[in-house]
Each structure stands twice: as C-alpha cells, then as structure tokens.
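First, one chain by itself: the form predicted alone, in structure tokens.
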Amino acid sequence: MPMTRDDIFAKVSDRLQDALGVDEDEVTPEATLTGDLGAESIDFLDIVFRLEKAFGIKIPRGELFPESLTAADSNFVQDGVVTEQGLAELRTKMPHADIDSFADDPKVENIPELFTVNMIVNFLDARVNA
C-alpha cells in the first residue's frame, strides 16, 4: 500500500529530529537542512542511514544529496552563478528539488537552500511509492 506524503513527512521529521537534535516544530516542509536545521556535511551521511533504515530502502551515495554539483564541469558555473546548462544538470540530478525557485537567484552560495525537508519527502515519495 502506498504511503501518503503525510506519513512520509512524519517519518522524515522524526529522523531529522533525532539526527540533528532539533525540535518537532522546527522541521517544516520549507526548512533547509543547513540553514534552518543546522545540519553539517557529516550529518548528511547520518540522515541517509536513518532514512534507509526507516523506509527499508537503499539510497546510493550521492543520489539524495549529490556531491560537488558544480565542480563537475566549468560550464555549469560562471562568476559564481549557475548557468542554464548547470540548472539543467541540477534538474537531472535532483528532480526531487525545487530547481525553479533556485533558478530565480542561481548563485552557487544558494545551492544549500535546495536541500529542504520537502526535497527529502519528494525523493522518498518517488522511491517508496514507485
């Protein structure tokens, strides 16, 4: 039986609270992992591990949280801004993220804002309800 988005969100919220030591009311769909919830790079591994366990799935490295998104090709970034080609690559690697909102101000420094609670829910919804 497919899981509802609410069920997925509840499980994700519990795992993020445990992994990051944040309160339930801090874990909103729009919350960014690094900016709002204080996640550091090492926390991303722990989050993936907890999600794999909670949902009974395997998440290949780099699939949920792609690494070095802009370092792969110099055509993806120019003067600190993600190019159209770079945006297309982000859409390919992160179909679960809100790239359209990011495209409004595609500075490299804004990439962490793509990593939201809702992005995780979108990713898991596609995986567990496929």
Given for the second form:
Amino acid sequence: MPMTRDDIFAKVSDRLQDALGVDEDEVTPEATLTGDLGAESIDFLDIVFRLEKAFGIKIPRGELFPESLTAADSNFVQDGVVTEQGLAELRTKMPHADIDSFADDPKVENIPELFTVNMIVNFLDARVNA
Amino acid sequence: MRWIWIDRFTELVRGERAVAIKCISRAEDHLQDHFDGDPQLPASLMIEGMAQTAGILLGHANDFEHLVILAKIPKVSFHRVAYPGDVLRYEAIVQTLGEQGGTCTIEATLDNGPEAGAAVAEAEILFAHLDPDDPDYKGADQRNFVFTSNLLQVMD
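Structure of the form predicted in complex with its partner chain (previous: the form predicted alone):
The complete assembly is shown below, putting the previous chain first.
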C-alpha cells in the first residue's frame, strides 16, 4: 500500500527532531536543513541513517544529499552564479529538489536552500512509492 | 597515560553487538583530581569507553578497513556515579551500518557488588568512516580515532 505524503512527512519530521534536536513546529515543509534547522555536515549522515531505518531502504552516498554539486565542472559556475549548464546538472543530480525556484536567483551561496524538508519528502515519496 | 578506556572485550557478535568491561582503579591519575577526596569516573571518560566498545564493534564488522571516528552523540544520559572499585559493563548494539559510518546504542551497567545490574548510563553514538583515499585522512588527528593498534589489544 503506498504511503501518503502526510505519512512520509510525519516520519521525516520525527527523525529530524531526533537528529537535530528541534521542536515539531519548527519542522515545516519549507524549512531549510542548515538555515532553519541548524544542521551541520555530520548531521546529514545521521539523517540518512535514521531515514534508512525508518523507511527500511538503503540510500546510497550522495543520492539524497549530493556533495560538491558545482565543483565537478568549472562551467557550472561563473562569477558566483550557477550557469544554465550547472542548473541542468542540479536537475539531474537532485530531481527531488525545487530547482525552478532556485533558478530565480541561482547564486552559489543559495545552494543550501535547496536542502529543505520538502526535498526529503519528495525523495522518499519517489523511493517508497516507486 | 594511554587512551584506553576499556579493559577487556567479553562478547563480540560480528556486526551486531559487543560487550566490554572497565574496572575503575583508584590509581588512575585523573581520579586524583576528579574530585579531590571524592573520586568519580568523569562522565566524558565513560562516553569514551562506550565509544571504544562500539567503535571496535563497527571496525570489526568491516575488517578494520576504515578509520572509525566518533562523529556525534545524539543522545546520552547518566543515571548514577561510578566510583573506584566499580566494574562497568558496556554493551553496544549496532543500529545502522553503512559505507559512510554507523550508529550504535550503548548501555553502561554496574557489573559487580550488591547493586550489580544497575543502570549507569546510556548513549547513542554516530561514527563516521575515514578512508586512506579521503583528502581529510592525512590531516586527521590520531587522537580522534576510536581505535588504534594499541586499543585492539583489549581483544587479545
């Protein structure tokens, strides 16, 4: 039986509260993991482990939280802004993220804003209901 | 002073669970100052013992191919103080184990005396793997590693 997005969100919220020590009302779909919820680099590994256990799946390295997104090719960034080529790479690497909104102001410094609670829910929705 | 905070492994089930014991001696240097006239095992060193137990368990699961580093302690609580003469039993259970690291829960209980079995502390610890081809490997501080060849002697 497929899981609803509400079911997925509730499970994700519980795990983020455990991993990041945040309150339930802080975990909104739009909340960014680093900016709003205070996640640091090692927390991403903690979150992946908790999600794997909660949903009974394996999440390969870099699939949910890709690393060094724009460093792979010097054409991906120009003057601190992600290029069209870079945006295409982001769409390939992060189909679960809202790249369209990011494309409105594609500064490199805005990349962490792609990592939202909703992004995790999108990823899991695609995985568990495939 | 050697950075070894467990004395012996008593049980090991590969990739699942491990038990180690720590005998607290009045002769340990740090107990002369923690505290003067009222020696107690510092909570931080109890965590270190729990981490060494769990770290060896995780390292053993991968044939010690990775360096295992204590990365995060999401939960820890202490229920009683541990004194010289106490024997602590650390039981670590693997919760998750993957390419990048693993998570264990660890319970510390008193293993001797009239109150044997009493809960002393419990923790959840996240470990990260560091491999020789990782750019951070050379800059890693050996003191941060959960186990070294010296520590593995407790498994002899």
